[in-house]
Amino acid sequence: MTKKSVRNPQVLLVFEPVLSDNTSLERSFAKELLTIGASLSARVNLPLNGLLLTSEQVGEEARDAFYSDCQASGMQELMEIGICENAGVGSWVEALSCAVRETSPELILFASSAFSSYAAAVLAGELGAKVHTETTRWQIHDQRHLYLERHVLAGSVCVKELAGTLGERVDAKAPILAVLSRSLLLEEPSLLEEKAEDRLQIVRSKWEKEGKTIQLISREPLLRQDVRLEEASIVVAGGRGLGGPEGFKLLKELAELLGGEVAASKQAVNLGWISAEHQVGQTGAKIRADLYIACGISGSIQHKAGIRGAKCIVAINTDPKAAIFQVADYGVVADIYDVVPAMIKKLKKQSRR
């Protein structure tokens, strides 16, 4: 007679994998999914643990903030999971499964990221359970039923559904996975507050099979942002209207004047004017700044989406049907090139006073 599996009740959170970059910790919104984890686990008075691929580059300093952070959040026990920076991307999932396997958790939560929708689908395979992805919501309903929300068509309809009820010990029952979005993890800020009494259990281990999947042949180093666009108070954004990529310099030194961040249309991103990171919409950074301004985007719905949390919406277009005006709280139909440029005469003389 086969044994049947038992899913353990427990929250378990799934972070970035970390090599030899110490500030991805920081960068991989780790505080921010500790506290929905922390908050989470505390209503449906289930213990909250934590897995985390890293490497031995990884400084001593990030570590022990990062296990702060952990034992801040309540977090009982810690696994992480020592792995060979250049096993690659099928070697990473392949411990996280075996991980995940062994430990059975009943709910599994990961920030949103291009590993982390990976890793999500895999292990979805694997364990024939169902991810819901790009979450924007959670409630929990008579401390058990765990109601997860989304949106679809471009944000213009929400889905609510529910995805299980923790805390019963269920033969073969298939664990919830949720990947969060950027925008639920940003409206939850940190709150974390040392809890002395609590005692967090590291366990270590590691892991040197080579993945059967996906491997890795060369790595490039991304140049990140100081700062993240979903974060930014003011973002400058270019699209195709700008003509080719020397625009986006005539950005750069506005959204430097203007204490902001540069920030892009998809369609700019695949014209290769400017690097992914800089791309908004629904596929990109999800804009919640104070102003957002659009310098030739013409408002695809897709964009639309990603622009929907900023508080005031300026557009420059030559366009006076672009989508795009639908949004904005104030229109320039003019050229950018025109507008721009006065823009950054003007800023540049009241500073000088």
Ligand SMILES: Cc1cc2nc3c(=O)[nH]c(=O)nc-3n(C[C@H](O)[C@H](O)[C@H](O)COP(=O)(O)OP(=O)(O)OC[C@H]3O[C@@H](n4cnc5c(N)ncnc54)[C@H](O)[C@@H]3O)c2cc1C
Given for the second form:
Amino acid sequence: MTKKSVRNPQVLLVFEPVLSDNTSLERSFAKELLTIGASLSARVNLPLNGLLLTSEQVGEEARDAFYSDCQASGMQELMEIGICENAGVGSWVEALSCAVRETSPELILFASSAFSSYAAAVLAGELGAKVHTETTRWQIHDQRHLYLERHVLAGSVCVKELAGTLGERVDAKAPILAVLSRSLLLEEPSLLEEKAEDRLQIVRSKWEKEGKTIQLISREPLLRQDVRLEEASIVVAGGRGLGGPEGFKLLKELAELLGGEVAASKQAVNLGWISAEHQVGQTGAKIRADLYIACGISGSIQHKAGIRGAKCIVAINTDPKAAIFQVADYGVVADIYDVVPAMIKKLKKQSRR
Ligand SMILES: Cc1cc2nc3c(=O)[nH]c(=O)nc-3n(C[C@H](O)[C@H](O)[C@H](O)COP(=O)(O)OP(=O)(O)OC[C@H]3O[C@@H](n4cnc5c(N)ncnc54)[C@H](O)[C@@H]3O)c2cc1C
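Go ahead and give the structure of the form predicted together with the ligand, now that the form predicted on its own is out.
Up next: the whole complex, starting with the chain shown before.
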């Protein structure tokens, strides 16, 4: 593959690598990324292309569903690069970097994930570009100026900046790289509709080199539950006030009765009482639940950064001065071990009726 010094006027969507299971395409915000890519590229009148790293293990059904979503988004070309699962993330990022250098897009969009944060950072280093991380909003002014927004200082300040001018970047040294936050991805309703016209071209290639930067030494299964706190309508969260991991069994029971998910403060995660994907806050999930119940959580600024989107906040805390009460719609000054079992009892009684 050869290097090009000019940018191609196109928007490139980089999808999360899909290696084996049939569901990962759905779970990795591919549809949401396509929806945003489709509306953004239409606003600036640039072609939309995609790049997918994938392995042979992925089933036909999952592929076909993804291709029809790509087609519905108006995508023109999908580069599908076959990768070896065992080659490791270093090799996949090298494949991605090589394809990006070859196509020289003006704008590259990723959906927020551990892989995309790493890949975007590596690409930015190689291409001398800036990465716009955790983008919460995008705007186009005068059909070509792209403005991106993100929240800083634990979500208390919103920064809006001109990322670049699209359609005029043919001589630009570096593309614009943006990682879209989960909250932005979830905000965009999936508006993809079946299109009769088949414009999508799929260009397949293979990447078989071993990664130079990161190599796979061993593989251990990660015992994680499939938690998507951002999408839950009811979230019951516990903090250090629970006093130990057993408290989460109680919260799980309450969450199940309410049809919700269990979440936690960073302190509870750090203490090893619950796994990290349950964390809410600045460095965790940003929820948009209809109901958020905070149990034994003090309400630090970092925690509050994750619950701003909740419609109704209920706080249970023994300390009447706890900061969580400043943002709570309903506050209960009491011990959670008195309140939560009483709630469970009441809900069970109601469900028996
Ligand atoms: C860079 C950075 C990023 C961070 N990111 C996050 C983040 O994403 N999410 C996050 O949560 N934190 C984050 N933190 C940590 C944050 O600053 C706080 O330390 C943390 O939120 C506190 O967790 P907590 O409320 O569970 O514990 P504590 O602050 O110790 O509060 C425990 C609360 O439980 C109450 N309590 C005790 N016993 C009971 C009982 N029996 N019944 C009822 N109430 C009781 C107490 O009154 C107290 O208010 C971050 C910090 C930094 C520096």
